[in-house]
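What follows is a single chain, given as C-alpha cells, in the form predicted alone.
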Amino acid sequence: MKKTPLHAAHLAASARMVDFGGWHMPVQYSGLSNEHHAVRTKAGLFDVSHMGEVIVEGENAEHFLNTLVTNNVSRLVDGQALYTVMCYEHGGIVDDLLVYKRAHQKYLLCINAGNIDKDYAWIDKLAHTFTKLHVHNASNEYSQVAIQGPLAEQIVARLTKVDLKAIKYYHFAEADFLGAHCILSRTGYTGEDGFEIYAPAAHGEKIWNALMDAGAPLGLIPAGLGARDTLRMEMKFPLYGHEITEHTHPLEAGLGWVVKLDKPTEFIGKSALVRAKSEGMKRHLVGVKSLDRGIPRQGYEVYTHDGKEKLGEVTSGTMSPSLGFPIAIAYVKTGFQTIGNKVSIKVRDNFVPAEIVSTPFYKK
C-alpha cells in the first residue's frame, strides 16, 4: 500500500489504520464522533497527502483547462481557486477538482486521490492536442494537510506572519510556512472554516506536528477519514464513487452552478449536458432523513413511502454526529423530489419510514 509523508506521525498517534483505495490511511484516531465534532466546534487536523496534484502551465493553459472543466476558469484572478468537474463526451463525470490560479497561465489542479492514474491520462490526452501548454503529474511531490473548524485560523496564525484574514474563502496565498514554500488556501470538506496547506512532501511531517503543538492547548486534535466522511455528508457535498461517477452527470447531482454552458470556450461533455438539460432530469440527487433508527447506506433501495415503487437508490448515508439522527444522500426519480415527501428506505428485509428534506442537513 502507498503511504503519505505522514505516515509516522499517524502511527505515533495510535490512528487506527485502513487500506483506502491503495493507501494505508488513518479511519480514526481518538473516535469518530470525538473527531467530527471537534471540527465543528474547535478544530481537527487531516491528512489529505494522497489527493493528486497537476500543473498546468503554458501560453495555451487557460484555454486547455476551460476545454477541459465545465466551469469558466477565465474569471479565475491570481490566488483564487475554482470548483469544477471534468466530464466525458456523454456527460458523465470523470472527477471533482479544484483549479488553483497561481499567476497568468499557471495552475495546479487538486483532483481526487482514486482517480489520480485515470484523471492524469485523460488530462495527458487532452494535453496532447493543444501547443505550447506543459502537463506534469506532481502528486508525488506534495503533501497536504487539512485544518478545519471555528479555530483553525487562530492555530495557523501562531505559526505564520502571513495575513490569513486577508485570504478570503476560495481564495490562496503563497508564502513561506515553517521553512517551506506553501499554499495557504481557505478551502475544506467540512462545511467549517479552514485552510488546506500545500507543501513539499519532505515538509509534511514537520507541518502536521508543528500544527498539533499549536493547536492541542485550544483542542486540535487528528481527525481521520471517518469524520471527514461524516462531516462532508452532513453538508451534502458530493463524493466520487457515490453522488458522482462516470454514469451521473453534474446537472442531476445537483452541480449545475459550476456548468457554464454560456462560455465561450467549447468544453467536453457541453453537447450532452445541453441535450440533458433540454430534455429535463429523469432523477434529483436529494437530502433524505430516517425517520426511524436504521442507518441507510450506499446501495439501498429508496420506494414511495407505502413501499410499492422503487423511486431510487442511496449513495451515502449515516447516523449524523452533529444532528443525532441518521442522514441519506439519494437519487430519486423526478417528480419525487419535494421537500416534505415521505418515502421509505429498503434496510435490509425492512422498509425504514424517511422523509425528503433541504440540505445542507447540517446548518450553523
Given for the second form:
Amino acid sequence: MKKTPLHAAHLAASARMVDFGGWHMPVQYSGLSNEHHAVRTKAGLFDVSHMGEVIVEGENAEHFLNTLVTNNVSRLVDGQALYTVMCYEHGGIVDDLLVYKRAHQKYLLCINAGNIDKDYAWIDKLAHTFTKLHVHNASNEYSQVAIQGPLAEQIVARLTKVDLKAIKYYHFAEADFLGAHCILSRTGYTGEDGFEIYAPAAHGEKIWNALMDAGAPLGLIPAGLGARDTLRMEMKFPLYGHEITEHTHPLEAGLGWVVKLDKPTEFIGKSALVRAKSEGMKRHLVGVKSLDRGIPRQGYEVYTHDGKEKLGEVTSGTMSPSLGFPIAIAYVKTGFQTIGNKVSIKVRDNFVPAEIVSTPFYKK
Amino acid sequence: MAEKFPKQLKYTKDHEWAQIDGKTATIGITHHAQDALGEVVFVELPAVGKQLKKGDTFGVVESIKAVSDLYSPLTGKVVEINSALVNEPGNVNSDPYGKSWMIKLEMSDAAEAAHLISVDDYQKLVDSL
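Can you swap the form predicted alone for the form predicted together with its partner chain?
Everything in the complex follows now, all chains and molecules, and the chain you saw is the first one.
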C-alpha cells in the first residue's frame, strides 16, 4: 500500500488505518463523531496528501484546460481556484477536480487519489494533441493537509505573516510557510471555513506537527477519512465512485453549474451534454432524510412511499453526526425529486419511510 | 476498565461471545468487534420465538461508517431479546458484555457449545489480526 509523507505521524497518533484506494490512510483517531464535531465547532486537521497534483503550463495551457474540463477556466484570475469536472465524450465523468491558476498559463490541478493514474493518462492523451504545452504528474512531490473549522484561520495565522483574511473563499496565496514554498488555499470538503495547504512532500510532517502544536490548545484535533466522509455528506458534496462516476453525467449529478455549454472552447463531452440537456433529465440527485431507524447505504434501492415502484438508488448514506438522524444522497427518477416527497428506502428486508429534503442537510 | 475478554465467556471467530447457562446461551459481540466497528448507532434484533441455525444472521449492528451482520454461534430458539439496547445502541461500545447482551437462545443442541473457542484462543486470534 502507498503511504503519504504523514504516515508515521498517523501511527504515532494511534490512528486506525485502512486501505483507501491503495493508500494506507487514517480513518479515525479519537472517534468519528468527536472528530466530526470538532470540525463543525472548532477545527480538525486532515491528511489529504493522497490527492493527486498535475502541473499544466505553457502558451496553450488555458486553451488545453478549457478543452479538458466543463467549467470556464478563462474566468480565473491569478490566485483563484475553480471546481469543475472533466468528462468523457459520452458525457460520463472522468473525475472532479480543482484548477488553480498560479500565473498566466501556469496551472495546478488537484485530482482524486483513486483516479490519479486514470486521470493522468486521460490528460496526457489530450495533451499530445497540443503544442506549446507541458503537463506533469506531480502527485508524489506534494503533501497536502486540510485544516477545517471555524478556528482554522486563527490557528494558521499563528504560524505565518501572510494576510489570511485577504484570501477569499476559492482563492489562494503562494508563500513561504514554515520554511518552504506552499500554496495556502481557502478551500475544503467539509462545509466549514478552512485551508488546504500544499507543500513539498518532505515538508509535510513539519507542517502537520506545527499546526497541531499551535491548534491543540484551541481544540484542534486530527480527523480521519471517516469524518471527512460524514462532513461532506451533510453538505451533499459529491464523491467520485458514489454520486459521480463514468456512468453519471454532471447535469443529473446537480453539477450543471460547473458545465459552461456557452463557453467559446469546444470541450470534451459537450455534444453529449447538449443532447442530455435537450432530451431532459432522466434522474436527479437528491437529499433524503430517513424518517425511521435504519441507515441507507450505497446501493440500497429507493422506492415510492408504498414500495410499489423503484425510483433509484442510494449513492451515499450515513447517520448524520450533526443532525442525529440518517441521511442519504440518492438518484431518483425524474418526477419524484420534489422536496417534501415521501419515498421509502429498502434497508435489507424492510421499507424504511423517508423524505426528500433540501440540501445541504446541515445548515448553519 | 472491565476485562477486554471475560474468562467465563466463550467466543467465535466472528467476534461474538456466548455465556452458556444450562440450555440457555446469552449472546453479544466482543470488545474487539465494537472497537473495530466504531460508534454503534443502530442495533436490529430478531423477534422472540425465531428459530436460528448455527451461522444464521440474527440481526444487524451499524456504526456511522459500517454495517455488520450478527451471526448466531449456536442453533436454537430466541427466548428473549435485549430491547433496551435498540434504544441505547451506544451501550455496545461502552459495555459490550454487560448491558449489551443481544439475545438469549434456548439451545436445541447443547453439544454445539463445545465448538465455541476459549478466551485464550480468542485472545490469540485477536492478536493475530
